[in-house]
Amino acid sequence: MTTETQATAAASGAGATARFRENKHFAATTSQERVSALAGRVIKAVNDVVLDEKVSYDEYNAFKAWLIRVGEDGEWPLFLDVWVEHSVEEVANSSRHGSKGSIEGPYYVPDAPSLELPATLPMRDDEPGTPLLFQGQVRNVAGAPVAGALIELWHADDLGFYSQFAPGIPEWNLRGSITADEQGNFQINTIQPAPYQIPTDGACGALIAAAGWHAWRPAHLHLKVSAPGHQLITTQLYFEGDEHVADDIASAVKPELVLAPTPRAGGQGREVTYDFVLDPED
């Protein structure tokens, strides 16, 4: 049996851009003189550095080899959502008064279980790691409490792997929907997920090793929160003390989004309240 350790890059970027595929719905809303602006100034913009820092014919065909490699190992939704969804992120967000958003990442499965409060996320019975409880309340901007308010919650386990995106993991393991009381309360039971590596044995890990970057990511949970009337928000949360917050490869931290957790009473595991604010709807 193929265990998560053995993920590769090949097959999670695989499933990544499957997933892609299966879910978003795409509108060809954008003008004819809007995609030549856009695809107009990446282009200019490749011809600028190519120009700027005299790219040898073998350099450009190293990357001429990459790109076609990024799209063989199906990383292209690893790679936008690693280097460019944090300021198509910050473009969207902008005009936001509640709280901060932050990148979906390549790794977002709708429809998860629907869970009862006080929630536990599903996870295997020797699920490893430090229990966490995560709790708060959804607001809107006026300060009111928001009733049945959505939190989708997903996340990596302890050894950096997503379910459904790694061999040997439960389906809908450390993924879940709870519905918040009508208080816009909630409680959520899951362990702390640990930092991670994005893949490194694909084209982007040739890309980080050719550059000497590093990989990592810092431990961090996964949310969408929604309500109707309400504006959708997509956000991660980070934790406090963890060495990559400062130099996440994602730039996806913001520090509105760090978490200070606690130790839990009774000393099971740790327990952290982050509240949500939604905008209203445009």
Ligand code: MBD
Given for the second form:
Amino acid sequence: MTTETQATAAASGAGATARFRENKHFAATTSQERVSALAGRVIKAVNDVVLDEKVSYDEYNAFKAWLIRVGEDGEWPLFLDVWVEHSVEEVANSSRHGSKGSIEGPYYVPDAPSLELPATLPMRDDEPGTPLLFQGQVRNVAGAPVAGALIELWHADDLGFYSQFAPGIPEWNLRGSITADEQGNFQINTIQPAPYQIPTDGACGALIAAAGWHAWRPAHLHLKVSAPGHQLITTQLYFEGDEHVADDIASAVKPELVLAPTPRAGGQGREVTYDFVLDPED
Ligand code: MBD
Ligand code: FE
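Given the form predicted alone above, I would also like to look at the protein as it appears in the form predicted together with this ligand.
Below, the chain from earlier opens the complete complex, with every other chain and molecule after it.
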């Protein structure tokens, strides 16, 4: 039987690689000058490390073998999103005045099912985990409600696995598209996700083990919030008290993004309110 606990790096990596190829359209407009400048700097940075650290042939060959394995395991999306995307996000969102963004990571899937308010994310009858009511309002930078904003929410389950990237989970489990009401308000019922561990059996896990690093991201909700006339924001929200909030391997936590849920009034589980502020389109 296929279960979540048999998720492998190669399977989730292959899924993330295939997804990326399907979804992404990148600018074919990068000029020769820009390619030369960026590629030249990356190559020089690597050469500088070789010379400064007096890298041996054994180390060079281990590096070459590891790079080959990253591709074989489908882990280029994972590697890049864990160790590089945070600085790209910092550049992209540096002039925003509204809510803080964070990295998208490798496990977004567009067109998740549309849910009515109050929403409940698709989940199994016996979905493990603490129930969480996530609610709030979407506003613009002037403080006015943004009617009908679209909130896309996706997150890992109580074992830290994502639907469509680990076996044995229903297709849209813990993924949904929610339209806020006329006042920008939304209410979404879900479960609290578990911390996420980088797969230990792939190339990224091998690097982490060889370097003696830890392999954890704090538990997180992934979100994309958008509305006509406003800039889409991609972000993540974390949970106070999670030991990895202070040392996320993907360097994607910001203090403004840490939630402090409270026991749910008159109900099970916990609840938390978080308001999004969208920047106008430029
Ligand atoms: C994740 O769940 C994630 O959000 C990122 C950024 C990288 C790896 C796994
Ligand atoms: Fe994630």
